[in-house]
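Below sits a lone chain in C-alpha cells, taken as the form predicted on its own.
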Amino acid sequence: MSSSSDNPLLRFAAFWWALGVFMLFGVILLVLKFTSGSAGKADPLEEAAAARRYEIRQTVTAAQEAALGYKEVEKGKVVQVRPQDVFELVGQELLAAKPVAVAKPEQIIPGSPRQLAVANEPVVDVAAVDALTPAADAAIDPALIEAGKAQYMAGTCFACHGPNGEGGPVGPTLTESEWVSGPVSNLIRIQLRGLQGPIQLKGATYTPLAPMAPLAHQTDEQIAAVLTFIRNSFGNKASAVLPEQVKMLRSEVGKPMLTEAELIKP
C-alpha cells in the first residue's frame, strides 16, 4: 500500500497550489511596482508650494549661519560667536529699543472703531487707476506671467479657485470670467479688501460658502503679477496689471469687505 505522499491526486493538487501562490506573488510585485511608480511622479502643485518653503528655509539657514558663524575679530584671528553672546546682544537691543506704534491697515480688527473710521474715508478715484491700464494687445513679459503663476500656486489662490481656475464651492470660477478681464481696479480692490456676498457670474448668481479674505500682505509687485497671470490664463486674455495701480489703491486696505454693488460692472 503506497503512502499518502505518493498519491497522484495530492501531488497534482500541490503542484497547482504552488503555481497559484507563485502567480499571486507575481501579481503583488506588479501592483507594488505600478503604485510606487505612480507615487514617484512629481506633483507640479506640490513642487510649486514646496519651492516657497525651501526658499524660506534657505533664508533662515543663511541668517542663522551669519549670526552664529565664524567672525574675524582681528587680522588672522577667527572665532565662532557663542549662541549665548548672540542672545545677550539681542536682549540688550530689545531692552534699549523704544516701542513705536506701527500702522498696519491689513491687521485692523473687523468691526473695530478704527475700521469704522477707515470705512468712511473717501474711495480713491478708480477711473484714474483704470486709465493707467496698458492696451489689451500690449506685449506682456513672460517672466511676469511665470512670477504670477508661482504666486498663484504657492498662495491660497488655487486652494479656492482650483489649479486650473475651475472654481468650486469656496471660490468662483476664473475661466473666461467677465470679472477677471474687466476693470483692473475691481481685482485690485478685491485683493486688498476681500469680497463677500453673492455675485453675478456668467449670467448666474454665485454665492460662495465663505467670503474671500483680503490678501493685502502681498507686495504691490506680487499682486500685480498674480492678477496679470489670472487675466492671461484659464481662457482669459486681457492687459497686464501694474504695481503702480496697486499702490494707488493701498488706502483701501483695512476697509470692510466689498460687495458686488461696490464694484464696477464689467
Ligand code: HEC
Given for the second form:
Amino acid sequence: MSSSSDNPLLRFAAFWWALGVFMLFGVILLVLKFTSGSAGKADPLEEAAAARRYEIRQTVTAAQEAALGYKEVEKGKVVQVRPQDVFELVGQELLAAKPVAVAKPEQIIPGSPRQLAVANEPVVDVAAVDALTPAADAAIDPALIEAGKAQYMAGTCFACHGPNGEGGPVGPTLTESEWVSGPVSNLIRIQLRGLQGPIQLKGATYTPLAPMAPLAHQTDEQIAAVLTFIRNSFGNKASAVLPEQVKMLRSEVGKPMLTEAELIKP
Ligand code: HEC
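Switch from the form predicted on its own, shown above, to the form predicted together with heme C and output its structure.
So here's everything in the complex, that chain up top.
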C-alpha cells in the first residue's frame, strides 16, 4: 500500500514525463529528416526530367503564342485564329521537338515500323563483299586466330556449336562444313541477321530446334576474327575474313532472320 507506484500524483507526473520524452524524440527525428533530406544532392535523373519538362513547356507556350489570337492573312486583313488550328500547331511543334529515335541498329524492335522499313531496304552487293576475300593460301596472323578463338567462347558460339565445333542439341556442326569454308558474305550475314529453317549441311538436311539468333552486338573486328577462326579450325581451311567486309554488310542488321534460300549455295 505504501509503494510509490500506487501514488496517483507520481503516476500522473510519470505519464507527462514519458509523453514529453516521446514528443522530444519525434521533434529530433523531424529535425534530422529535414536537415539531411533537403540539403542532399539532386538526383541527376530527376534534374534531366525536370529540364525536359521545362523545355516541353516552353515549346508549348511558344507554339500557343504563335497561333493564338489574331493573324494577318493578307496585307491589312487580320482574322482570328480558330482554336483547332492552335491545337494542331501545338501538336506539330511537339512532334517536331520529339527526341530522335534510338539510332543503334541492334536495338531495332522486331515488328516495329523501323524494322519493317529496314527489311525493305535493298540487299547489299554481296559479290562486292566476297570479291575482297583474301586468297585462300595467304598467310593469316596467328594473333587473329587467337582473338577469334577467344571470341568463339565469349560470343557464346561454343554453347550451341560445341567447344570443338562438333555441334550439339541446339546447333549444327561446324566441322568440315561447306558453309564455314564457303562465301564469306554468307557467314557475315548469318552473324548479323541470324538463320532459321532447315539447311543442307554435309549432304543431309539439318532442321534446327530453334533458329540462330543474330549476334550483331559483336564488333566488325570480333566477327572477322571469330569467322577467321572457324574457317581455320575444326577441319576447315579457308581464307581470313576482313573487318571491312563485315562493315560493308552492317546495313543487314535489323532485317528478318535469313533462310537458306537467301544465302549463296556454298
Ligand atoms: C543459340 C545457339 C547458337 C549460337 C550461340 C550460335 N549459333 Fe550458329 N547456328 C545455330 C543454329 C541453330 C544454326 C542453324 C540454323 C538453321 O539451320 O536455320 C546455326 C548455324 C551456323 C552456321 C552455318 C551452319 C554450319 O553449321 O556451318 C555457322 C557458320 C554458325 N552458326 C556460326 C556461329 C558462330 C561463329 C557463332 C558465335 C559467334 C554462333 N554460330 C553462335 C545456333 C547457334
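Values in this document were obtained by computation on a predicted structure and should not be read as measured data. Residue numbers count along the first chain shown, from 1. C-alpha atoms forming the largest set that superposes within 1.5 Å between two forms make up the rigid core.
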| query | finding |
| --- | --- |
| Did G26 shift 2 Å or more between these two forms, C-alpha, core superposed | yes |
